[in-house]
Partner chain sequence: MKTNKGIAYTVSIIITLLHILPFYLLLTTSLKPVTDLSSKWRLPTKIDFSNFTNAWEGANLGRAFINNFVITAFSLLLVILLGSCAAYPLSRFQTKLNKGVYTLIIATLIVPPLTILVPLYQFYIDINGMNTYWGVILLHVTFSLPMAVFLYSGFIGTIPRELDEASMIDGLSRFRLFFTIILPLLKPITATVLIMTGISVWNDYQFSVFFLQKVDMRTITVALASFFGPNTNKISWVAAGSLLAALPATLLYLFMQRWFISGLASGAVKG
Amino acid sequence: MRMSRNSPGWLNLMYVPVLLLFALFIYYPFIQGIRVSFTNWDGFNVNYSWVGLDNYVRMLHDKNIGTVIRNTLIYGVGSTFFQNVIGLMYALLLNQSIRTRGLTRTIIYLPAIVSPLIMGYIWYFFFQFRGGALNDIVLLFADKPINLLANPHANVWIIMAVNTFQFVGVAMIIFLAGLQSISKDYYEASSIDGAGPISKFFNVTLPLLAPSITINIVLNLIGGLKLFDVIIALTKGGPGYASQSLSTLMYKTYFGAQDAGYAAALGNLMFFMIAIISVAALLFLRRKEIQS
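For the sequence I just pasted, show me its structure by itself in the form predicted on its own.
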């Protein structure tokens, strides 16, 4: 028989500090951002005017917004795909009884504890046009160096690859936790039924990893869609708008163009885009978990 105990009402006061912090650092800035998006505030002057939906109309007619949204989706969806595929491969390999697996796990996870800005600069010194490690190798076989970071067809994918490299270890750890929670009884039962390694993976491992897949995909989507530091370190969003994301364009608009109203509108677009995509992915994957 389960006994229940009613907590004293004064314990609810313990929530108050947390709620105040949320109100101060989350809710208030969010509401202010929505309010500022309806003004022409420059971010510094005390004087500003209400402009209604002008900033949102301007966004619809901005010739660069399509490129920026495409880049944002590449950073989010692309990083999510590769982090999960590579992370799962690492997890499957390092879940086996092999030597130095603890050291290998540590090495793969290590980049995740480095600041994304520092990680971006590390790879910048590798890819930079003059004196970069990559071009030192290229010049051994060619007459001219290559400038991949200034190539609008390559720099977006380089940024996505750097983000994947840094955080694939996080995906690996989550998958490892999921793999180690799967009972060996399932594999023994499938072996009795004559299942091979591939059949076991698709019919046992993958369905039971569904919660880990959900966590990884949602976290990776949120992180990739708001990517900022690596872009600033590698290309600063250039050349032009070729590698800008919504976060870097918002930063450039606020501090570079001193157009806080339009920057706030971009921030609201980024928030709702991340919210819609991540919530949709979460609901879809949760439904798949139930079905499996």
Contents of the next structure:
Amino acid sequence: MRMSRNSPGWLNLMYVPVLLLFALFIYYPFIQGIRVSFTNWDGFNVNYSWVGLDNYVRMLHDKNIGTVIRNTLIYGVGSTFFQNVIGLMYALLLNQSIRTRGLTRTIIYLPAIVSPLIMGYIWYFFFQFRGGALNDIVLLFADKPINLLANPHANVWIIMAVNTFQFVGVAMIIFLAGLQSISKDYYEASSIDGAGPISKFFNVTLPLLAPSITINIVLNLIGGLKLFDVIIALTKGGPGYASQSLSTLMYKTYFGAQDAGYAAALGNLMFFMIAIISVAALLFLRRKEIQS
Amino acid sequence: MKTNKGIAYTVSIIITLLHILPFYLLLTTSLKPVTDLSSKWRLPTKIDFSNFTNAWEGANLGRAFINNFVITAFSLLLVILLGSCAAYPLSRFQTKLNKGVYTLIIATLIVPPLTILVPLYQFYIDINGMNTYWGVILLHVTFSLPMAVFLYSGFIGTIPRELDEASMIDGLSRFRLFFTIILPLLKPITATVLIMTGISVWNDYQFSVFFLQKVDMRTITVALASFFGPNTNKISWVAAGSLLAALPATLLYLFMQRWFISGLASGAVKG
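Swap state to the form predicted together with its partner chain from the form predicted on its own:
After this comes the whole thing, all chains and molecules, with the earlier chain placed first.
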């Protein structure tokens, strides 16, 4: 009797299917990927040879890798920053008792429901050179249309902004959930202590939102660093390498250039970048949570 | 205090308009004939649904919709079943082993499918998983499970343990307890998992474009992308197809949003 009360019995094994799926479709390919990255395999031929660290050395000498890593970071860290700051402002605004809040929340969240590829197309209609919605306005004031998607200084930021626009609603919803779980007692207590709205925000709201902030930052980082669909829809990574991220570069290297070994090495670089950045963020944020 | 409300209303209206803007452009584009080169800001002079029929036939969207429905339905079923079953012992019995397993499952969240694309693609050729429903379904299930387990175990943590004990004193086995008492209580978080997974599977492009290349197996996003070449002048078709593609997921969300938000609040934030 005591046994069955304190142990889950065979239900405890119910996570085994999950682990099996992970082993088969994630861990095994991951290890294979490390192996492939030490070869000169083209992705098709049965014959290939070991080249040791050649692919990684080649990566160090790749003159475009700096741009690509910088872009990946802009997509990841940039979107994370804006999604959290704007998402928090939206949540604070729409946590007030105004009558339009339900509708506004739904509309802000709506883009998150649309496929990122399609969201990319929609913004393509906006930014496109010929017949784009933006240029209809530009032509009222200037005599030449602007081609922002082909502009290497602008398109990276446009892609980052489109990703932010699409998922700011998710951040907002998680912040709203966090805000609603804060007890009113804390605000009343701080009112008695004579705290103003700004001091309440920094001493009550922000510390108690810590779990929401952690979830948002980690999810947004992972989402932004692996960004793919939006880039394909808006610029295909071009012109040249201007808006390429590690994900689109890897895709191009594998399917375009049939260079599987190098593509696998790029995939590994991408994995370690995402792992290091998100684990570092998580550990840092968890420490803050405990202190608050 | 009154002026604050006024500002809040004004700002919220401005934000609403700003966020509607892309959908407005999508709508006007989709309703204008391909030959209509007037500004996208302008509403069409006469409503023209030909883009919808053209997109439906030209991209074989009917077939793509069936593919999407099959893939999404089976992925959801498996994610909900495997996710909730795995989360129960992980949340209730925090032995050393279970804590380790939990960490392993959550840590898997940081492996995006794209980082292992090359080996995964080769693995799929080896196991004949290319261009099959089961192949792409298992990928969706695998990569959706970390989040599902995270949400389910957070939520189960908020269900009092006394409930388990009371029902076991009444003579229920763990098995019966889970399926008759716990599982029905998981409805709100199941709604959240359903929406999050359903939307990401329905909208997927990455997996579909790599693993479903046969024309008959195309999903909606792949079918639309095949329209959208650099030389295409069928932007109105793409817009119409995009609207159709977004419809089912939008309806699902609007219908279930109340549960979605309360589930997120208890599963992700409190748990």
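Between two forms, the rigid core is defined as the largest C-alpha subset superposing within 1.5 Å. Positions refer to the first chain, counted from 1. Note that this is a predicted model, so its numbers are computed, not measured.
Once both forms are fitted on their core, a CA shift of 2 Å or more is seen for residue 16 between these two forms.
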